[in-house]
Amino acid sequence: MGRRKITDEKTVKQIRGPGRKAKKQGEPTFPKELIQTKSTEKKKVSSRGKQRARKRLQKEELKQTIKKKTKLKTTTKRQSDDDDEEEQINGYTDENQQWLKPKKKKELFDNNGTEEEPMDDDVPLNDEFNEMESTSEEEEDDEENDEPKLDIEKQSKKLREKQRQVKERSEQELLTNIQQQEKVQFPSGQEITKEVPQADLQLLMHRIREVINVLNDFKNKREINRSRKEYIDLLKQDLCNYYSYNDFLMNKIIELFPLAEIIDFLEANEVQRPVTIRTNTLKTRRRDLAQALINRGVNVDPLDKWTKVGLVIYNSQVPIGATPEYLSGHYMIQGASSFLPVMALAPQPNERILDMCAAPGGKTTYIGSLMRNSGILVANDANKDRAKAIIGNTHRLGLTNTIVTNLDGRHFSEHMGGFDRCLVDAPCSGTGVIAKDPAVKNCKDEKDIQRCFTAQRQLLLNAIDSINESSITGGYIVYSTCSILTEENEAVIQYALNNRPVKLVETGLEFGVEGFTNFKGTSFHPLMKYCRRYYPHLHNLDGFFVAKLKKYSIKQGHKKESETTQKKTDQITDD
């Protein structure tokens, strides 16, 4: 049998109430501020809530006026059935009644506690009523959760409103200025001459941009009696005054670049290119060199993806040309654009290679490191003093396969030949390195350019003659200049194509602007697109030109032609 259930009252434990001490304690007391009942509580109304209430009152009054006017309409229609003209009061119709819904009114009190007075009987327009209707639902949703705002919230709201107004004003002013400046007033010749000695650079730049804007939309923005040539002449004169160029060089720049790039190119020439160094792979690796320079307080980074040996230096606590790493030949201070012709040449080990214009030896030592001190490398320069720099750099960087010569490159093929590859970094006008040498802006003229390209033609023809066209691995010539002018670049290559058995091939460089196949009415070889151009404002490099040629056979009579052309060019240079 199971256990017996205990039902005795004596056995059941009695539940006791609060003790004596608890009975003596009184009820808890609260401050008067917390004892306010719901009936006495008054909800504070914010300024935003008051605005919403005003709008609701306006809408209610508007509905009543519409209803009255619709009633008048119906009565007038019944009285005058014969009249076809229907008068609409303030543009409202009976369709408005479908979307007009009555809404609850709430009492609204001002700060003084007085009830808000109703608005006037003036009826707003349809668009205002529509705006009030569209915003009413959102306002009612927000009103339930509306709470009194802090001072900082009110201030931020005012600040945002001011910023919005300022932005609207500035946009409006900009639109008005654009409308006023659609047609630029062309200054007279006297005004131009007056402004030249006392030119305000800011006003001058403003006029340059205005003229470029007119030339971009010449049909609509020009003055009626002004030709395009007059605007270009004004632009050229202003650019010469602003950037301190002579007329000849500025005319070449305007012909070379589109109007949108002229200012970018000229501004890039006013800024120095970053300092770059090339790692000597015969003695160290780029990673080890970077770590060593960082330990000495040099801020250094890899140059770019297209080179595996270049480093860019932002700032340094020690002189870059006097570190132990530099003196021991771990790197060479060299511009990034100077890497490109050697990369296009692509020298191979155990080849015979000629560097015709080698001083001071940056490209020569790069070629030697790629050859891994094998084969024969001839470094030539016509200037004996500059040839000493080649000797110093080859010793410092540890090259053992280099022969330094001091011969005139225009007659080099008479002394030596049979090379697999040749690099011709020809002396030029320097129009691509204006940031390094600002004197180029004023000192170059047409005769200087003519002297340069005649010497460049002679150097390139002799380089081609010194190449062995039957070479298994080579037969290539790379021509490069630090100039941007077509007379020194595409025109020289075209001259070599017309007078020697060579053809243009791809340089193998991953980036760069293609060479010109047509320029100002002059047509060049279609394969001139294989050449590569580099500009300061596009690639952050010095202005450079690189072309690669392949020699394929020897034609009879070329030696006689070369002798006659050399005599003619010698006469031109002597004159």
Ligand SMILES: C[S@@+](CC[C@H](N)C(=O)[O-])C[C@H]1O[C@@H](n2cnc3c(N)ncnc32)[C@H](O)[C@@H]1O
Contents of the next structure:
Amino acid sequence: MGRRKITDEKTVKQIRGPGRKAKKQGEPTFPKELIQTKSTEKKKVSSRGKQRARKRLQKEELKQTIKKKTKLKTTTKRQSDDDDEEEQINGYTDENQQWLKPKKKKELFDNNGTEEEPMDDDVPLNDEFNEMESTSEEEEDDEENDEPKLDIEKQSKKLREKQRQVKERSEQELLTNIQQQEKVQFPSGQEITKEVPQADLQLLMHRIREVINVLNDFKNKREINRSRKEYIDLLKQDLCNYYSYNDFLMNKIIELFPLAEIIDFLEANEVQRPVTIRTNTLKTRRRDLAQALINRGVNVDPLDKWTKVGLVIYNSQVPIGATPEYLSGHYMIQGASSFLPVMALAPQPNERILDMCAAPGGKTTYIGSLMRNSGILVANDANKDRAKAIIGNTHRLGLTNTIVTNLDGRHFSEHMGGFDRCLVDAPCSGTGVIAKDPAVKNCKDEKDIQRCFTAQRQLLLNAIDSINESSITGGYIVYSTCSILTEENEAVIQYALNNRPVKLVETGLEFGVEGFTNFKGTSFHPLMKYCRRYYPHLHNLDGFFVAKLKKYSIKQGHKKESETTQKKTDQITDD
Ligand SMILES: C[S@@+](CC[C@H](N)C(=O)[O-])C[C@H]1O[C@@H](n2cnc3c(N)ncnc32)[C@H](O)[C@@H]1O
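Now show the form predicted together with the named molecule, given that the preceding structure was the form predicted alone.
Now the full complex is given, and it begins with the chain already shown.
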């Protein structure tokens, strides 16, 4: 049973005194010291005591003035500096001081790069500043003098100091390592192996960079008994191992690019080019297409200022090759570099145009849209199955001016001729599209390239033969490849210049690297500079080559240079 709670005021019995069971407490006792202070406060001071106190005060004052004077002598300069500083600081309002202080500390952090800014929003601003202030080493020392440190603070200070020392030591070590490795270590014959363990790749890259460094300043940086060839051989071998190329192709790449560009080119081949699409202006406008795709969750942007029909796709929630817009032919999925030969061809409405190597029809459909479905477009491919793809694409994109043929382009002019323009997008080694097809790195050799350039020469000569040199609007041939090799590009053009009545004209393409007029001791026609080369590392495009030729009649001979400039009408209009 519990005790009953008494709630009624009237029934409450007034309890007075300590109660029956309570022990009576005695007088409270206090520690001596407390009693003393208390007692001095209360104690009456006698007149003698007062005198003694006055004397003590005077003595104390005298001591202070002497101290001040000596301090004044020794620290006059420092004090004047302090005064200046004080004046400066006093120049700011209190508010400004608050703003300026944290800024100073922030700079300090940036330099150290070790401190993190407080993330907690609840931390009051002033505390934040205090925290920042305490990070300064100088002030830390001051604090140490002023207040005794807690154990944990002392420990953390020790830890910080230890960390600083470790960091310093490891930085020193790294420096020594690099200095040690600055001299290129030539491997023995056995050490040069095809298979390099992953862990060694970093070392390999370091040596690659070092060799390039030596080759760039060979006279001063080489080892005395080493020849340039030795360094080049080592570089080639290391690059082959690092990037998995065969010797043949790596040789070609080293010949093509300045030392400073080789790694950039190889690295760019390890990365896919952006996914791009071309608007089919026969069916839609780029803006409308972009809007339609955005509505479907496709992240698109205009490709670049040099094209009015290209869009770049960053990412998509739907398969780009299966949207209703794709199926109804509003766009073609096409690498940006594929736009360039067609832009150079500059097809005009009502012309007769031949696309000699057309499958699967990416460029054919672009040509057709620029012709606005007028004139006649012949799309040929020697491969029957691939030729079927041209039919599919021309249907999808709504081309109505196109005839698809399945002939060997090397003999095409025996079947048809009289074209105003012709595109020869020749079969090639694919050395410009390694990112798309990495197998190219290892499977090409001298014979493959020979096979390619033989076919390319035959195709180009036959394309020239199928052109009407008296065409009022045209008489042009555009030759393109997705190869970077001169054998398949400048050398093929040179062969055509030597064997047919054609001359090089400007492509009209506003960017790209000039074609070679000289390569490894071989001279090409000076106007080879009109050709355009595109590289993944420079243009973020597939490697590509574009040349434009104009056929002249043998009776006419070469036209004057001024006439090589394209007519105003010979410009492409994208939309
Ligand atoms: C680079 S692809 C053409 C790509 C095409 N222009 C496009 O943009 O879609 C080269 C094409 O040439 C074709 N080809 C190869 N040898 C040929 C020949 N002797 N005559 C005609 N076409 C040939 C191949 O079948 C291949 O489709």
